[in-house]
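In the block that follows, a single chain appears as structure tokens, in the form predicted on its own.
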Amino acid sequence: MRRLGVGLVGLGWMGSLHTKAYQAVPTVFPELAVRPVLTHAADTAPDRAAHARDVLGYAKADTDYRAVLDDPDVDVVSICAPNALHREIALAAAERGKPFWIEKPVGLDSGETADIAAAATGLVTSVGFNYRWAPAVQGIRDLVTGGELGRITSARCVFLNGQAADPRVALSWRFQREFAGSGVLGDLLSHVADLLHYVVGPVTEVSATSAIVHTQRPIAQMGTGTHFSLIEGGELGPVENEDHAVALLRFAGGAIGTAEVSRVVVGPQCGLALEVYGTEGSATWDFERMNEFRLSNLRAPGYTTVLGHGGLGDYARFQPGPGVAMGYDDLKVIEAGRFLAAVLGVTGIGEPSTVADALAAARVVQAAVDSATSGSWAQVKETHA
């Protein structure tokens, strides 16, 4: 069994999740005959670096990411640092020829993402578009590509999230342009744009509007608290990027669609939903009910619920029979497996999402940002890297 040294930059929740995903690969993807070895991790916070060594099990830990990239025993790198650091770390990894798995948004804007895509030409990459790999999404995509829904006429995708609905949620880096770039557009529309591109096809034109719902939040110190910690009282600072956005879309294939994203709605917590409509049928999916989708066709009005089963995506790698639930973490294992298969040159597993896919999504996000600023339709400059 081949051993691959794993490097990790960023020890927050996602860094821990990448670690668990690597560890699951030998069991879930035995045909890869690979054993990822937790070799070297880095985080600017010394306590997190120590956690990587003492709890997660990395052989070495540092507070400087360069130590990870320069380690000759590191064969692949996960980049799970805050958004503002992605470009610097990804370019450094590409310069050293290290295949990398990076979280989204890959860059703070489409320009940074283009820089990374150019630097990584010829290098194996993977991007954290994990919702692609839900078996139900794979099933809907197969219906679309197989023509079973007919000509696709419209699509709708929303990602409604309530994690920042409370105005007491701290003013972390996610609400500041310098560190996050755009707000909910970069954070959540990037997932929506990727799903729509993956299932329906390229978006060519966008008309969007956006709003900052909570204009001030209590200030938090960088690197403290969790994703959306609550702070009672304290000094307030301005929210610099959008909380909520809505967009009309035109697709290259002639379909039209809508997208809506929010981090401040009350109710939905991870309300990612996809609807695809064609001349012969339609299919809908909701991540909060991840393990099923609904299907309709002209010959049988109404919807039939299709439960997760072995014929959908990688479902059979995780569960022995229909209707047994998979979870979010399993989607990251699929992502890890596809990434390592590409690194090893093993076929038959399926291709990972790449920085080229991230660039396509970033260009849709940029068009939405431009449209929300100008008040008019914006062209997606390119739909492919």
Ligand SMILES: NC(=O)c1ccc[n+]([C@@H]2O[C@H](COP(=O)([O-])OP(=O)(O)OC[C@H]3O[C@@H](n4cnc5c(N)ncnc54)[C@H](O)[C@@H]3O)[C@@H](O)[C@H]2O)c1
Contents of the next structure:
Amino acid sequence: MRRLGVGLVGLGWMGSLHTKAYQAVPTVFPELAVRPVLTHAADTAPDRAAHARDVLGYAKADTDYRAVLDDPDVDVVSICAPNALHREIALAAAERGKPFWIEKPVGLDSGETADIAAAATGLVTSVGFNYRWAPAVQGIRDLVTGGELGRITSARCVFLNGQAADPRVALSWRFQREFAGSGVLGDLLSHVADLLHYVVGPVTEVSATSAIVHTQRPIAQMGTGTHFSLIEGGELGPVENEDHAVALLRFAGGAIGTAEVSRVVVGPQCGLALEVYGTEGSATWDFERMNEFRLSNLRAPGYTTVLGHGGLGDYARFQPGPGVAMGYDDLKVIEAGRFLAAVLGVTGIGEPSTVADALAAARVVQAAVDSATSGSWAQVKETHA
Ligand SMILES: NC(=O)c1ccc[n+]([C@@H]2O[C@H](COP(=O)([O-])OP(=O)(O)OC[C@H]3O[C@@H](n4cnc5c(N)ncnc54)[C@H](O)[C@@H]3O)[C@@H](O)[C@H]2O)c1
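To complete the pair, please output the form predicted together with the ligand; the form predicted on its own was given just before.
Everything in the complex follows now, all chains and molecules, and the chain you saw is the first one.
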């Protein structure tokens, strides 16, 4: 078994999940013959750094991420810090020639994503676009690329999230421009844009509008609490970026579509849903029912529900037979496997999503931001923002 030293920056939700994913790789991807070794982790919050060493099992822990990047025993790096740090840390990793797996949206805006993509030229990268790897999404993509839905005429993708629907949800870094950049456009439209690119093809034009629904929230300290912790009766601060946005889309292949993203709706909790319509058929998927998708055919009206099975994506790596549920964390294991396969130069496992994919998604997000500001359609620009 080859050993690869893992470095991790940022020990929140994603940092813990990347750690679990690396640990599952030897079992789920045995053909890689690799054992990721938890080598060095960093978080500015000292208790989280200590947690990395004492609970997660990293050999070394620090509060300065540079110690991780400079560690000669670290072969690959996971970047799971807030968006405002993506550029600085990714450029530092690239300078040291260390392959990195970075969380979306990859920087504060498309200009930062472009800087990261340029710095990482020739380097193996992977991006946290985990929803791509749901076997049902892989199945729908295969139907589209195989022409079984006919010519794709329209697509609809929503990410309706209720995790900040309660105004007592803390004013974490996500609600502040300095740390997050845009709100749900960067956070959730980046996932939507990537899914649409992956399944349907490039988006070329966007017309968007957005709103802040809860203008104030109780102030929180960086590195405390969980993803969307509640705070009772704390001091309030302003929400600086959008809670909800809707967009019309045009695709390079001639299709039209819509996207909607929210962190404040009441009802859906992680309502990422994709609908793809073609001249011969259509397919729909909803992450809250991740393990199945629905399929319709022009000549057989109605829907067939397709359950997870071994013919869909990486399903067979996880489950022995049809209809046995996979979970969100498994998608991160697929991401880790594809990343390490690319690092090791092993083929036949499938490509990871890369910073080039992140740049393509970031340009759609930028067009949505521009359109929501100007009130006009905005082109998805090829050039540096
Ligand atoms: N792929 C997905 O589905 C998904 C889901 C959630 C978050 N994310 C992305 O992952 C990233 C992290 O999100 P999260 O939910 O884990 O956030 P989080 O707030 O739970 O954790 C972030 C951690 O980074 C630490 N940190 C802050 N500054 C640091 C620095 N200079 N050096 C080292 N550590 C630092 C914080 O103390 C905190 O522990 C974000 O970019 C977010 O957009 C992706």
